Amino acid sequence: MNLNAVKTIYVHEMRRFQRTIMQSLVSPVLSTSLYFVVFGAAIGSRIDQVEGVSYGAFIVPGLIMLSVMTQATSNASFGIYFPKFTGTIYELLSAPVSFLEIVAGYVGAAATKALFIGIIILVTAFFFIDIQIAHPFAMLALLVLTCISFSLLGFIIGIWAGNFEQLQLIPLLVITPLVFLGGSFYSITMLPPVWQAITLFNPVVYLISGFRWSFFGVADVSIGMSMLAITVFTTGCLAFIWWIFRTGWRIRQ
């Protein structure tokens, strides 16, 4: 593997992150802090506990996942779309760089940004709520896997998008609603049986449930199912990206 090529792409993307620090870091952290105030303080004062956990603490994993998923997807999609928009992607494709190295550079940078944001939000949460992390290593592993998997999804979206409107279409109209309906602010056991069954078709449920388990040792679905879901999702994204570079779909058009 050409590590210099990976490093060049990675450093270029991270420098773009530094140039847009207000939009890329400060904005999501402030937005999540407002969630802590509104849901944790205002609504949390009216809800005692959920599955033996205070409501303010219960929503922390869901809020982190909301920010991490949306930021990983948006950063990766814009990162690969902009070279398509300017035409510089053809220089990249003609260089002696494999698709793995291209993906590693762009996805690695997007995942790093999302991970950094997730950790900052977690640290911020400690200022608002008393939190105990039952399985810190599992928490970190699940956070990293989520950052990588949704960065891969964002990479696919960036290749697929034909304009800036399409670039924001899936994060806003698909991922965000799935996170809100995936138990980020509630336990799916609070739903009627029929809606519990329907909710299990939402893949985000398994990610949020596993991440919440790493904090409190409680989950809506088993941790094994959560790990299986994220493994299948990541593998599927990698396979689709391989097919994109093999066929040139949306790249050489």
Second form
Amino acid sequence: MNLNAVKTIYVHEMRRFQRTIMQSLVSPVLSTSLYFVVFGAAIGSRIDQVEGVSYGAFIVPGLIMLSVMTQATSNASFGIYFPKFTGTIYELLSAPVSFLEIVAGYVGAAATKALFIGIIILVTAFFFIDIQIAHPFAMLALLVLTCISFSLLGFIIGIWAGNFEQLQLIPLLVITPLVFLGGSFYSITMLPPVWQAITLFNPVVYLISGFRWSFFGVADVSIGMSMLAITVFTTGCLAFIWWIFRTGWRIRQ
Amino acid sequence: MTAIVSVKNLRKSYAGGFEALKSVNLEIAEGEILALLGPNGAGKTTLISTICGITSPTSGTVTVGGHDTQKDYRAARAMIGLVPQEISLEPFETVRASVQFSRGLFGKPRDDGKVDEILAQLSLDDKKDRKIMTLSGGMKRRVLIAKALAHEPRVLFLDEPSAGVDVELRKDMWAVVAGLKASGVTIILTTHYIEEAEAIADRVGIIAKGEILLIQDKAELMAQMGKKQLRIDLAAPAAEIPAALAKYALHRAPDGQSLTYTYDTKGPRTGITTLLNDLQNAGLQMKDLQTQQSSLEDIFVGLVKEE
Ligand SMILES: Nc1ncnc2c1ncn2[C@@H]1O[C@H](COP(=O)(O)OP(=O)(O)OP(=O)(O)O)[C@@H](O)[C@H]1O
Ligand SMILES: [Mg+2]
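Would you mind generating the form predicted together with the partner chain now that we have the form predicted on its own?
Whole complex next, starting from this chain.
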């Protein structure tokens, strides 16, 4: 195991994060605050409780997930796309490192950044809304797992992307809709039955539901299903990355 | 000769089916400098990339220090440093951070002293904290070399190190290469400049259309180049070489109009005067005399054109 390489990649990526820390933190904090003001305070005041929780508090887990998923994906996709773009990927390919080490470095850094942002948003939420966390350890575990799994997804997108447009495309076209339709701002029980059934094909539903359970002890789907979904998703991404490195898809001629 | 790099029956076909390497065999001795010469598209970069792990071979094997580059890639790659043909660097990174990154990636513990030493060796000490995008092209190439040396490799590949580099930097680089050789590093470089091969290589390989056409000791090549040819045009065609001239190893043109004599300019005597005397005694009339010298360039062009 080339631990020095993992550490080197990780530190290198975190340094880039440091250089752009203002952009990285200001925008999610600002947009989350806006969500709280608009949905929590303005609209929320007209909405009764959802599943026994005030609407302002109800959207907190969804908002955190929304930011964490998009941040993890874009961080990781950019992290591995950039060396492809500058050509410095030659160094990764010629170094004595295994695919697991490369992934650990890039995905580890992207997940750390996303986790950091998730926690900042949670802290921001405390300023606006009074919330209690029913299962803090489960909350943290789910948050970390989500950071990792969406960073893995981002890594795949970064390897697949042939230009900057494609790099933006997937998060915009796929992840944002899935997250918005995944019950960030509503309980899926509010949907008509047909849509409830369709929604169950959206993996994000399971993540948001599980995450909300860790806050309020209530969920749209069982926590077991949520854990299963995230495990399947993470394993799927890992298997795909393993295949990428074995075949050299899009990276090694 | 103990080979540190050994390439056996290496083939590489790119995705489109284009065969960039056609069964290449190559042994590189520990501590030598090998220059690979070849026209654009010959397969030089492909050969280096395949040895270093950037492209996968279609078939064949490569070992570095006895380690198979596929099966035992960690041990093999840890020995190799690569300076790519294209300048590929992260623009916002500082010079020092970039070199430290390379060292860590190759599994070596952080060592600022070593990194500074390498930067000094490449006259980059005053550029350490500069962002790479603020450097000139020649300096960027030095940074690439520093990155390749960061993990103290045993074998260094330089893919066209003198492309886009001025005379002074080229001389500097040759000095660096000589210093590395002195410390026991094996160096393989590709170049389009024959003078470069002449100046620093121990052996010269010529590659064209995915095949190594010739690989020879530079001294031997130079000895060949030290040979001159004297062409004697005859007034009347000679049906055969007279027996009296047999000792000169003359070559008769098919039409008998001329004879060619090959001699060594570095030898104690060329033998030309006695040849001309004997020629007259044998009754052959000369019309004209011409001398010509073959250079590495001629050998190169001749081999590459032949295909
Ligand atoms: N990724 C690729 N896909 C398809 N063909 C390629 C690829 N890379 C190189 N080739 C082809 O393989 C051949 C050898 O290319 P290579 O880059 O190895 O040549 P080279 O000897 O390094 O040339 P130069 O002196 O111009 O650098 C060329 O015909 C090139 O077009
Ligand atoms: Mg080349």
